[in-house]
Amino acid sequence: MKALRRCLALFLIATSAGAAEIALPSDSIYWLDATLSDQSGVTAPLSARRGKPQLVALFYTSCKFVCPLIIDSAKGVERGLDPREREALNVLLVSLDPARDDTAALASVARKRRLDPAHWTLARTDDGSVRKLAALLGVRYRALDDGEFNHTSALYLIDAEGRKVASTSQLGPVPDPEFLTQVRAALSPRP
């Protein structure tokens, strides 16, 4: 009887996991087979972020102008949320410059900007995955001869299933009110 219950439990777990994979929407960014390495050197597939809404942007650590504003924008959104909403949101910044943005560079920015590692992930992946993620988000970028990048400067809201819900190109510490409303809607408990 004990063995039968164990088999039934394993079957239910396997069935639940399979159902969750099948339910991934066709427009989810989590279909992208990309491995991220974060500011602590921990690696995980992009799809591991499934289950929680995310603010996502592409950036690079040596950027002195726009990328710090992208971080300010995400912090501004966090400040505009109540504690329950803040707890339910994660932030993912993926480097456009994986050749130079190693774990130490990512960790340095996280430390200097006082980014809570429980909610903020600064990550790098391979060049091909950066290009594919940029295409899925609608980010355009190109490397310049001086080592800088021209890139779309925007913050994207990704829902728990990996669908792009909203974006804003209004950067800075004061959040775009319309974008903040969309973030709150994504964080609202489902009936």
Second form
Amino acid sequence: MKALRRCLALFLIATSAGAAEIALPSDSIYWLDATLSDQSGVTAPLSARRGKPQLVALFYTSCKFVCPLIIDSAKGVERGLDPREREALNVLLVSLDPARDDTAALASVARKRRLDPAHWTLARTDDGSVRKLAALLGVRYRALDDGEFNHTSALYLIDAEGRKVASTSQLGPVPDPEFLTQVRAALSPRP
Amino acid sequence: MTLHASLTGTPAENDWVRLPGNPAFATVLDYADSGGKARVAPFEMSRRPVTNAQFLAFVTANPRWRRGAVPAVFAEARYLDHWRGPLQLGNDVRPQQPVTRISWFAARAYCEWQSARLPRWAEWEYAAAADGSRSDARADPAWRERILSWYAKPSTHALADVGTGSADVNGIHDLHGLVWEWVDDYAAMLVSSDNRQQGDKDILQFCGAGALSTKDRENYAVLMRIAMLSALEADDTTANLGFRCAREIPGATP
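For comparison with the form predicted on its own, please write out the form predicted together with its partner chain.
Time for the whole complex; same chain goes first.
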């Protein structure tokens, strides 16, 4: 009987979670129908990231200058959080360069920079989806003839429902204090 | 609701014009890495901008792109708000006028529906260099003057129907003189005032070289287009901004 009651409770939780899934806000980036492939080669729709706040940025692995700073910046934000907050935040870095950034290239960066796979996703997607995701975030970029990219660099805070909440273009290991405050607010438990 | 076959969204075969391209087209966008030359591969461009009737056929077939149904993240509130309803143009909107108040996402989705894409900036600029008798008339002061006079006109009166202006040497209409047009890579034009005016702390905004300067400063009309496009976000719509589609040459290797 106890087991049955527990079963029923689980069922109710499952169905109410299911109901909450239906209404994606109109200003959510999770409307974008894009498939991401991560540093382990696992594929999933972008919208599967719904449910947890994310730090999101575009980068590419052969970038020498700003892109390492993007990783530094997200790590800096993580360091500015308490353990509960850190647990509640994910980081998503999507490559601007799907032609060259294969799974091995993404995995190599994740390993060298010691990015915890429980929270960090380095992903690639198709060229059209990169362009659309960049447009949703407000990233501007152009491929140069020598294989590099010219791009605006910012770290974006996306809430659990996929809404763009804040961004910072102050990159580096010391987090932008205003941005850090916004991240902590997004991670604070709902009243 | 019924539509005449001629007003539906599927362009007839002769709506596409084949353009030979230019391996070293002199673009006004003088990127540090490219020396102001753009490689324009052979491609096809639609003869006229997309009309209200064609776009109506698109939203009729694709409910998620209807006004009121499209997520705000893909099109702002003014999307198609000059139409009477989501599936009705109304009396003030003619079927053959160019469709405007459409976002980049919506324009792109329309072209994808046509198995096509938006033209890239270099393709658009290359096509728009033509006049009635030359494929590149840009050095002619009279060409510049004529185009510039359109930009100087106030845009308060209703838009003409597409294709009413004379065709250029390639048979293409309305690249100048009717509406502004989306291009696929509008977001690659890194010339917004934000980027120009940033102070030291934002010097890291750009990863790598390749900042933009503009050559051919006399070509104001084209420079105005670049300024306008570079200021847009992908969900923006305006009353004078439309689009046309382009596509690879069928059967050709990319």
